[in-house]
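Coming up is one lone chain in structure tokens, specifically the form predicted on its own.
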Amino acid sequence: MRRRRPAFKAETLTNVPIIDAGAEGKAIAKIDGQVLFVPFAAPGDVADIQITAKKKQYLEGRIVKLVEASALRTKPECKHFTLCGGCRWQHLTYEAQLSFKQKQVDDAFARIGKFPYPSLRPIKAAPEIYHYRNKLEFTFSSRRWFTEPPQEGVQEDPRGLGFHLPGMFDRIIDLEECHLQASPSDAIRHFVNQKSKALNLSYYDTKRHEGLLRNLIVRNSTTGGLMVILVSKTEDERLSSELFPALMAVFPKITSLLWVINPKVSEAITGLEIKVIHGESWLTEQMEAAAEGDPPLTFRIAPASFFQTNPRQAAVLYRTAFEMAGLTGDEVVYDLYSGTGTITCYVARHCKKVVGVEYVEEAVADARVNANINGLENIAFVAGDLGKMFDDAFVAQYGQPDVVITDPPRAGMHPKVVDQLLNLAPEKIVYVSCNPATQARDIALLTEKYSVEAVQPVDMFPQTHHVENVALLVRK
């Protein structure tokens, strides 16, 4: 007979001092030598925590009264703060949030890396710590979290458009506000979630695969453009008669107007047909160039495609690695998960020859638009895996790199990849890092050949607990 795993006590312990900022957000306390991970707590809060898991390795727990708060609160200004997943640091002053981050760097590099490096430079912060988004993705979903009892007698409507719960893939928060993307976001938003509701249109189920609306997308861009992306499991002609006219006439400034149709279980739209209701099909961003003199640069951004979420801050990124790459015009430089190609076009006036290499075939297609655009003839785009393809035929046909430029994703470089970096054995490689983690543990394996000689930190996501990291590494 199988035995019961015996209940889990909900135990409460008083007086906990919170000593740090930790993983994915969370702050940290000590219990009998033991971290307790506690969300939406800052570092010099006492507080009474209900301990919610106990692991092999740590605990986890949740505030249930602040005792005594931190100097480093601040008021937080959303209202779905807590509920939301999206700004876990709302609670503390950007000026601890920027020092955390800096942290988080320098405890990566020297707890998993290991290897000598220099001070870190000081966190480059944002102009602009709310409103700074250029995309959002709102989900409609037929069973929405309720934060209040229903009252007694009164119908709720099940119906909401916003976010995800944590942790509750099928549930969302029916969003009253949004500080992350300027106006008129919110009020987009609103006014589908309301017409929608009032031409009593389905809303998506997860765990069925059945309604009708699955997806709000709202994407603008410096340059004044605003996309609105509706995606639906099938078609339904009160979109096209009603919905989508009457957006447009209160929402006229909206300069691409886009259905897509997705009947998958997956909620990604690449690969599935657009239909242009209005306007263009894309937006076109600006961003100022690598150097005095130099014309800025022009992207055309694709529904689908990624482009930095920050555009302004993006540009601090893009202009720190050009640095750290010292190009003086003679140089071959490949440019390794290149996206869109926006590294790639940033650096493209100033070296011989640029490569960008890119597994997304749609991502190669934009870039190739983007070069052209910017009339950058010196640039060359692959599309491809780069653990099967980056090796010496690649090498053969496009050229010996003097510099590598590498922006790979959260997970890091394939390791066959830094293998062939050891082998190619360039000058300098400039490694732009959405994980610190990943990173330190990539620059430990280069470290055999490099030196690392600059480690610069950029904030690019204020609210939350991600930072962007710049590291210059140098052959011995």
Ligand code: SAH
The other form holds:
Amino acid sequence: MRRRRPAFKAETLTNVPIIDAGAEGKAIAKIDGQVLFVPFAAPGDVADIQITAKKKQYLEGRIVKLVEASALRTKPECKHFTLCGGCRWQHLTYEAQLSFKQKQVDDAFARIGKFPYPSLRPIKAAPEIYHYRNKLEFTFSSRRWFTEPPQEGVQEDPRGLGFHLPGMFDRIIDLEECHLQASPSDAIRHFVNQKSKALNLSYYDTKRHEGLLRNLIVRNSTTGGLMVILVSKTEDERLSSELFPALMAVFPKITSLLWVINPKVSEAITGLEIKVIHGESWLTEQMEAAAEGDPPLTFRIAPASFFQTNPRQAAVLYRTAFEMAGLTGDEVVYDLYSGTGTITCYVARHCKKVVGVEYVEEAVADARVNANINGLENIAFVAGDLGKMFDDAFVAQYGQPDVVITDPPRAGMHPKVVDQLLNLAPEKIVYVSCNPATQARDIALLTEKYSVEAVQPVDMFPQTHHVENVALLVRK
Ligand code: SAH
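Okay, that was the form predicted on its own. Show me the form predicted together with the named molecule next.
Let's see the whole complex now, leading with the same chain.
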């Protein structure tokens, strides 16, 4: 006999004050000393909250009635707010978002780091709070999410094109709008969606691994580049004879239309053949140089390559790191986790030599092209896993660094990389991070030989809780 699960008694607490912004963009209340996480609440709200989960360390809940709205609230721009996992701070004013990001860095340094550090510099706000992203990846799905129950007798098309629902890998929102990328991103997605339906093309089913259309990636650059990548599971004549020509006819500004056949289970397109349907096989981005008088930098971005997703604010981030490095022109610089070599190129004109290290081979190839395009000859790029090859032989080959700039992924640096930095003891380390918690953890280890001289948060991702942070460490 199947045992019946005890019914979960949905408990609702009334008039709960929301006191803070917390992890993963959820706001915080306190109930008898226990933390209660509430998504889409704003500090300053008073709300009736239904408890949705009781864990050992904390509770989770959702607002059932907003009794008093916080003064930090503003109207979210997007109609998919709360359903889409993307921009979970849209209900907060931009000023409030900035101050919570600042606090997030301060809290991570104080609670996790526990080392002395100077007062944070005020966070650098982004110039655009919507439409700032240069890349969006949409998914075709045979099973879209329906927000309304279907009307009786109406057969709705189950296909959709948009973003995954948070926590549901096989369901997507048939996106009507996304305010993260500038026009014509929405219009291109709508056109491809409608035309594909009209042509009766099948959309991918993740569970069964069948269906033709898989992903639509739209990338743009500040110089007017517009790249559209269509990913399908197999070849299909209707794409080349119907869909692509129709798309080009309506959007002649597309500078690069690419087609990738991905028969694998994984969505990643790295390493797959890329067919050029129209225009170039890359995007061109330009960035103001580090110092006035220097020519701007030009970067070539390959279809599967990473480029900072907020390019205007990336220039602010790089300038911050550059100024902290305080280069005089004589230094040997290491740029660890160098990606496509953007920071490497950015600092190259102001030091003796710079060595970029990155483990994605394609990114290193792009980085070499970027150094060439910009006529920079004092650069070496090394492909390899920093956790494995950043040893004494490496230093013997590339020289003792005076300054190290490091920009690791969210997980932070491998302990071996931290050990090697302590061992090499360059005069300065500039630590660029997209996760202040792991940054604080790594800096705590480095404080054995370093003091933290400056901390500068930078907002790269408005409407989200994500924050970028740059710290300057100087050898004691
Ligand atoms: N500094 C670059 C990229 C930063 S993203 C920019 O501003 O564009 C972090 C990079 O670290 C990614 O390109 C990722 O591929 C690389 N990476 C992650 N783990 C690594 C490792 N163990 N060794 C070398 N590179 C790594």
